[in-house]
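In the block that follows, a single chain appears as structure tokens, in the form predicted alone.
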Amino acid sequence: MNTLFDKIWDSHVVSMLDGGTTQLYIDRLYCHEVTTPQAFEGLRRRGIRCLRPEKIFCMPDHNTPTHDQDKPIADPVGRHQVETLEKNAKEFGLSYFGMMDPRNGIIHVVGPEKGLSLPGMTIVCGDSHTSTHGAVGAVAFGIGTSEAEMVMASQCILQQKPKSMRIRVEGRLGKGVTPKDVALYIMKRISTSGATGYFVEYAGSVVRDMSMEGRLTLCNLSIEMGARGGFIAPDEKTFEYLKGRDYAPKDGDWEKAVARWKTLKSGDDAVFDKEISFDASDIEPMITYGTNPGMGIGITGSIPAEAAPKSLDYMGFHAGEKLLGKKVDYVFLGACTNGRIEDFRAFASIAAGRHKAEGLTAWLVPGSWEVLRQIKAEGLDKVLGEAGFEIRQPGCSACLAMNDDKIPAGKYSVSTSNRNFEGRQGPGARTMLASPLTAAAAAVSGCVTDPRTLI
């Protein structure tokens, strides 16, 4: 029986190429700011349209300010990549969701909330984290300049198939451990690298039981294994989530996607090139400790003897060092991986009667101008400013250093982000990767704390 990777992969060969390339269909382009401009220059030197342009959304995410964005973008080169986009997407007749736009946002977050991302799809973007889209059932992973080209024009693209694994969770997770903490567990575990040349199928009942934000979180970090993608299986959780969202069929169309999704799954005795389980009880609370996202410790455990050198020197830690009670500078709650309203959710239960610590800068930005909406009427925004934060406007943020969100060089960032590069958050800057709940518990205490301890 073939795998769910199998079933959707291979009902969208268009055809086979000598060495084995796929000619593959593709049902969803997503185009932001930053990789797009060359791929429109393309087609404008060929004297040639977007094949199927109605399949073709744009937004601008990246440089996007969080603050006046009713106002021009002060960096000239952030505005000029932005007005850039706006630009193509009206000269070829595509779909722009700009700045101020109601259903603007991260292009990550936007795609399933609108119901853009739909099971059983193949989906591409020039972003590496379009693995978060698979957490409602398809496959979607993230392409270069050239190859959105080829998308733009044919609608299909050239891909070698990659190999299956599944990855599965099984048990309860403990209080206070978020899909967060059990996508920095895996990477921990296999390295950043223990997925490469594999589309990942996330199973188990750990998954299971996952709200849509927790597995958009998960899907998001697949490709930080060194995974092509990642995705799970559609079920009842993604038929609730998905029905009455703006793109998404309707009517009598509704159950007829309903009825063709729930054929969307792995048989029973699917064979997958790789399979790996992991027990929910060993998972506690993570953060990381280096520069790539698998440096990562339980909350309370120490920095391993193995450790590379040149990254702690970055860091500024040493091996055998707990990061309980280390100084915070900054904390970020945000991006494609934890700007979701769930995310803030948890924040604010933490920061409920208490207070954002002092000398500590916190930036809370969701993900989209839905999930600002979502905050405001929920109150939490009321909560949080209470507790002496402040929420943004949408956008990436603090993610990367392309706006102006930026960490200085030497100040230490607990940050929901997906990566902790040296310098991806701003030239020098030290990044900690953890959950809303762990950022949260570090924003109202100044430090590394054990969010369980706040509960």
Given for the second form:
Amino acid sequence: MNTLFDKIWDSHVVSMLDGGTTQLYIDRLYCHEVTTPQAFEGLRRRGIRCLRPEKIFCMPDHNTPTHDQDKPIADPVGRHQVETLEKNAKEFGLSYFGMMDPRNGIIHVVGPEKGLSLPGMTIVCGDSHTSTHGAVGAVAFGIGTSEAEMVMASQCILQQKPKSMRIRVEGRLGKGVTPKDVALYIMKRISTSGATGYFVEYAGSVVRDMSMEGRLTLCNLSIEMGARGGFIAPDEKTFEYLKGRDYAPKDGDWEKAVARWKTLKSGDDAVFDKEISFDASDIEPMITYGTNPGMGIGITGSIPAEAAPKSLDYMGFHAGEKLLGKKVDYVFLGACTNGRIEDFRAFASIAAGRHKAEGLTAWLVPGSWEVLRQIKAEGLDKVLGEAGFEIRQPGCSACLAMNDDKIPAGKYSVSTSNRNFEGRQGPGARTMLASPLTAAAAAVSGCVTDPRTLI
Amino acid sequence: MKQKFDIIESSCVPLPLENVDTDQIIPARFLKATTRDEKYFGENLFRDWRYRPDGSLNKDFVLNDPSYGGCILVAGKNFGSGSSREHAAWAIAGYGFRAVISSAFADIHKNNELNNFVLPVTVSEAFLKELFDSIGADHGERVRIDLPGQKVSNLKTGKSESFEINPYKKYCLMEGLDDIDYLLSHRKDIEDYERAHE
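Could you please show the structure of the form predicted together with its partner chain, as a counterpart to the form predicted alone just displayed?
Everything in the complex follows now, all chains and molecules, and the chain you saw is the first one.
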């Protein structure tokens, strides 16, 4: 009771159905090309339009190649899916940021970056990583295609109200420990279903100290703990980040908005259905050894004896062995998890003055054209170029094997993305999830390396 | 497919694995379709477990074992974790499953099943274990799922458990109605809300 989650959720209730189902008003719907064609088709079949087209923003990201975006997509099926989104956006009168549009990028990078995701909003998208937008103090969650169609048709969704959980991380993070490591550590502790049925509010000194980029990474990974979503109460950092962004309120409206946003916090008397607390000093740089994101260890640790044999068989690892020193074939920096400017700064901090390991393939993929612009403005492209790294064009890339960037069967990748499921980065691909620092350490040494030894 | 759900009695397909994610239920490369072709998704259900990398049938996988069949899938806890892709629910429905029994479902996938008239039935760990044992002992073991009575029964042991379902979703499943039918009939409420929050 009296949690920030309650405040935002309750202020969006349009009506209550028998048995606790809520008709919830949605402030923002994002659409990408993969999970919406059948929803638009549904609207056509019913002969209806989008109720509030101005609240819906569309952009392709999953199928987008990370090179030669000025040319048509080579894969005809992927191309058709992207063209279908463009056609649907036009037919239904929705904003569309297409390939090569400077506003394009991964939907969860673009939303906050353009000020389309704002504190206090309800935000949905047919994509589980919609939880990312919670970092600005919004209630944001992934939905299915039928639910996307619901929102298109009525700007509302029918949902049962999730329970609330607060996860506090107190203390100070050690050298080389990043928000990605915090999230992987929480998953290791509570498992990938530990927050199922809950909406998580992250709090504590570590979360307050995090940059907006770090908060976006942490909230992004809420779904990997099973949570419906995760968010952080907005503060001065949030306001500073949003100020002046394209779709953020302007002038007098800005002051009014900030005054309203400052009230968005859980009451001192707030009661959560569950509270958990972690100590920052227990968290090391993390890496995963298995086939779900909860199967992680501290980088210097060993694979636990009780690790699922099916996962170890897939990964080609054995219980009890260390990952340090394991050969790495591919490194992927990017995705909605770690494709922001700060992630490139972190990677470059280790790559600078060193060189990409021989025989290793590295894909460095900015989350948006705006991130690429910042990379160039800061000269990071030069630093990385001298170290043998090339920066690609924005998109989801090697996170989920829907475009050209696939890890070949049997090869090992250290990846800053969010999922190490079997086949996630390509059939037979073996994924180890880690932070941008740990990815950079692997990229310059060719094997799993503790980034703290290179800082 | 809008199909009214009442009481079903069927043999089961057991998948005694935990944390089955939606990338396994339907791999991403099958998400490029722009139509809701359940037959296509059903044919590719658990694609990379059903077939070996060379395209041959993996005879060790349960869907390829002819001694199992029926319209109920029984799976380990945290079924449907990961990606929100509704294609996973389309694949399950397209293959011919009408219900999935597990001790826990991931939230988004559970909603997706309900929106496709597939019933997720959450049972206790003990009931699930006994059900896997019963199916292991007799591949033709039958289970009865009574949606109106919210009861699931292991017909071999005679044990039953009641299960939870949101009353509104229960009504939708029993009547073959979807949420959009409901929402479109409440346009005035939506406009009233918008006026009050301008």
